[in-house]
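What follows is a single chain, given as structure tokens, in the form predicted alone.
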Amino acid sequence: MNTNNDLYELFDDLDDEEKLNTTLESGKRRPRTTGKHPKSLSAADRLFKHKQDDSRTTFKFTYKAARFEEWWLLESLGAFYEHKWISDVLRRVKGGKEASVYQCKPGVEVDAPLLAAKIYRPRSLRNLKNDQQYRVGRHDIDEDGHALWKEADINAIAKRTSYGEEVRHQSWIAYEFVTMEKFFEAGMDVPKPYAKEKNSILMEFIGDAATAAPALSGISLDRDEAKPLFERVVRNIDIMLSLDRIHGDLSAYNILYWQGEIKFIDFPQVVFPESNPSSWGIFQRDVTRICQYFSAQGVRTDARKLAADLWTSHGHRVFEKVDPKYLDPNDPNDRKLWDQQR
């Protein structure tokens, strides 16, 4: 049996997010199939029948999830329960077509008064959409978060098979994984990390029992809290560059906001300066969401001003794209310019 092909099609059949949706918080199983071939079960129950003897089952939880779901979720939070970081699944907070996230009560473990699971969806795997901007200028990394090495592993990559594939989805985790580690250890307004599995990170929980936090972007602040807040998020912009970081993908959607305080997610993406020939271009484009944003509260911004004085503060160069008919092919500054803007 090929779990991931049955994973891929059990998705695609709810691909549509308000049927996935519909189902996981209605709280409804699907029902046993009895008496058919094996080869016409459903997805759901062709997983859950080749898994149902494992022991992680003991593993019971409070969130009444789908079939198909609940055994997702013993997958993906299985090690983390027999490590006793978790002792509960409460609910889902949070969904997404690469994406979905649990509230969870901790283990004995874990000194925390709720954890957030973050479980990456097995269609990320196949189609991890517009990320090779990101990737350029940066090693695939294996689990541990140390740059691969293994030829098997590197040509797979290239090829593009399916082993490749999913090296790389590890390396798109494993890379939001230790940056939050990084992030947390500078002082930077990040959840707390605490583990890491296959295809699930678990952190500290921002929200309390009843709620979760909500996005920035559906936050209106008052005049006297937007400009504090405004120079809160440039200070971590400020340290992500000083740890030669671009997050990649910032804006108002992927800042927590709680009880006055900020909190950054969603770094799989980021991006390293100086090895990244785009980073100047994706740096100005994280500003300025971040700027579109805080004007609309009332706070006088200037992205580009703003993005320039970072940017050199750190040491890079600001530079606007050349047309190559102006650059001269001969001349070695014109072709180190080219170069530089590949």
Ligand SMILES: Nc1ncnc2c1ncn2[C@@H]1O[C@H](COP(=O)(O)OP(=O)(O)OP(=O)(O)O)[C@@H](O)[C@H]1O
Second form
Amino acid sequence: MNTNNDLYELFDDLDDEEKLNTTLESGKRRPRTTGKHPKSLSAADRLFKHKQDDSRTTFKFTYKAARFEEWWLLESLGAFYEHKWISDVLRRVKGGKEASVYQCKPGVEVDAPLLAAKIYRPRSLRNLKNDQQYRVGRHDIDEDGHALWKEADINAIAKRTSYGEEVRHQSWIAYEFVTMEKFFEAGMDVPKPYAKEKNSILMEFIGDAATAAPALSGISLDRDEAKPLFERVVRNIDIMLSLDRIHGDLSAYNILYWQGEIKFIDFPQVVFPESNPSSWGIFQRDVTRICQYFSAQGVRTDARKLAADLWTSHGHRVFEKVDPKYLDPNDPNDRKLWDQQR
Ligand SMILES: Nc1ncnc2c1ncn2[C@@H]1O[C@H](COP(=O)(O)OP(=O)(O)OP(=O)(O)O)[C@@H](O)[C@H]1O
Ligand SMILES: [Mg+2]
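Having gone through the form predicted alone, I am curious about the other one (the form predicted together with the named molecule); can you provide its structure?
Below: every chain and molecule of the assembly, starting with the one above.
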């Protein structure tokens, strides 16, 4: 089992088996097999067989993972371990359909108290939701962050061959990493990025040994604290614009809060303002969501004015009309705007 496609198929099969409520540990129920592999071997059996051949099994970690998850961690974080970027996986901070984040102990090559490893699930990459609207006007990049130039790669993506899909996934993850690097170097409030592997990103852990930083969405701020934090968020949005970037999925869910400080996260969908025709709408949505959160914290905000001021101060043109897909039918202000536009 060497290619990424084999790996992806295995992950998908494991996902299916999980759905069937099969406990891989107990093996109470025989998992079903797909037609893509010898019928006699279930994904769980293949996983185990592969694991036996794998030298990375020397990587033992504290976190008690289920059998499938353990193998997935070895596969995704093995290279970080081999390069001494991490020495242990301590716990899972957040598991999800799209990506899971783990708290890791740094290896000798990294001088940081703790690290966070974000690992993308292959299935989520395969079904990249609405990625098209973000990819418009944004060239695809390779694992090292360089623009793809080979016609074969570009054609494969356009034709959505399995190789093309793989290249597209790599580009999605690479964008998250190179964006973090760019933002961190520019002095933005983002976790320090350390390394990237095939499907995982290693970065500074926000929080401490016992607690991962919550997202702003889960925090009620004191009025005194809310105003300066809002200004700080706006300053970060301004830096992004000065770097010709829009977050693209900004909200209080993608800003972590720790000891009075904030850190922006989650950048694979980053948008280029100049070349994406929906950029103004996407930017307005980002600013509006931020204003919604801070209004609820007692800060007086005017999302439309703020978005337009920031946007035009960077030389971008404001389009009068807002694309209805960026309007919320349940929001009276959005409904009013829609009526005005019609
Ligand atoms: N550097 C970090 N330090 C601590 N916790 C982190 C870090 N990065 C991410 N997390 C945790 O993992 C969660 C998910 O991260 P992120 O938003 O990047 O992934 P996601 O796939 O978009 O997940 P979601 O769909 O939940 O937003 C965050 O909400 C946060 O709880
Ligand atoms: Mg997120």
